[in-house]
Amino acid sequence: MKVFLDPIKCSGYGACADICPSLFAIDEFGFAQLLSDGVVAASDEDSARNAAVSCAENAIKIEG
């Protein structure tokens, strides 16, 4: 599984760090960035989705 995410979307809520951060974190302006190219390990793939679910501004779109 695989997770994207659009920066020019992302309104700076905070909940994808709040909820997977190990795939997401905010960064010195207030936004969110991935931490890795993507690719999501078997362990956090319930927390990527919710991320996702959880994204207010629907930046956040999961493949596979």
Given for the second form:
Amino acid sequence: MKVFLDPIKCSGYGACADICPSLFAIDEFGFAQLLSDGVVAASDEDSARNAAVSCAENAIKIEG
Amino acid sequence: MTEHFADVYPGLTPRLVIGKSGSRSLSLREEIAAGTYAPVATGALIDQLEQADLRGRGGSGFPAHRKWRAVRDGAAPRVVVANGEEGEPSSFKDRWLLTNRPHAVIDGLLLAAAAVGADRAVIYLSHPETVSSVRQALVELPSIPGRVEVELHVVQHRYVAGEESAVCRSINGGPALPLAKPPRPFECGVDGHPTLVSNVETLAQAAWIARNGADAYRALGTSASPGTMLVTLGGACRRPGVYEVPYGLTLGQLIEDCAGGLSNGIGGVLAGGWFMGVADASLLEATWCYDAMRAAGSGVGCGAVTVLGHDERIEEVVARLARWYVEESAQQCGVCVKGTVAIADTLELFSRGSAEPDALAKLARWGTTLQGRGACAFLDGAANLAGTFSKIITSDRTMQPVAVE
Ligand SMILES: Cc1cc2nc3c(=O)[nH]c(=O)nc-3n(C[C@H](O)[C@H](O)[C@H](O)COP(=O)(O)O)c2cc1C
Ligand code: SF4
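Form predicted alone done, so how does the form predicted in complex with the partner chain look?
Entire complex below, previous chain first.
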């Protein structure tokens, strides 16, 4: 599974970083940042999906 | 900068800068005499590009064969686009090519269309002189059996307008602004079809390879960076212009042998367009090839090099460039809007001597943390400026510029 972050859509609400802090963080400018190349460990798959669903801007895309 | 002055590295047999046509286009008759539009099989062209190791001349240096193959392997219909927007302010080589050898670009575009199986071909331009030279070339285009129609798409000049997803978006009738990836144009570009967006020089080089073979292409340059490249040498050198050079010489040699050497000492260098940030004078000792330029903390990019004179204050130059990034940002990504402003504000304070004590640490950090964060690589250019400046500002060479003898 891989996640992609759309930096045009992201408005920095931070739901992703709250729900899945191993993959997402809010940076010093207030926008979401991927903490890895986007490849999701099996143990994080549920929270990554949750983060994507919770993003108010629909900025997180999941493949695989 | 004399916009359309071009020459070849002394003694080099030119491939693209033929006829030294400085101020005039090669006529169709001269092009045909040089082999342009001669029938050639394209079934193995992608393999030839792989053997030649042709890399994209639009700035990324991405292997051409991989992109061409990905488009060919996508579902029909497919589209090919010649990217001649040349948004990079310090580069003039695409303009030289399009005004002096438009047929060499159209030839490459038609061969690309045949090789990937495209039924639509577009030339994407912004500079008015290239629009008229290409329009004229399209009027006189000879009839070639089975060739696709070539369309012209003209866009308002702007740096991000040349980014590949902005190219497709504009051709699709939208604004010439980048889109988030994935998908990339090779998967979903013009009209949602697999689209090859290729720099105009890459296409002209591909046409040369189609006619002369991969071995001939590799006869110049180095084994890891074979062939020749169009570079734009500008700033404080004696004979600024566009030059066709082989890879493998030092940057200092290129400036000395092509551009007549430095005209005002050396205070620093911007290489690879403005995208790779700033380097100190030691970059002149680096070999002009993909690996060595990267190892030196810079890059070949689109081949544009700006020499800074010994009396140009590097702090002022980078502060000006950083402000340019703020103005040219497409303002679509929050992180790009905020990040470019933070970099510009910090560099401006630095230039005025009133930066906070942690300014250099911040610039160094942004040089890393802002990489790959935008929808397009624009923000990476601003991050490179911050990161490279923070590195060189502490080096002795920058603090003691070398005056001209
Ligand atoms: C902000 C930005 C601006 C760009 N502008 C241009 C341009 O003006 N011309 C160009 O050929 N490539 C430009 N590129 C690179 C293109 O996205 C694309 O990689 C290139 O056209 C592909 O051609 P190539 O593989 O032959 O190099 C730009 C990239 C970025 C990130
Ligand atoms: S990174 Fe900057 S220039 Fe690129 S799409 Fe985002 S806002 Fe526009």
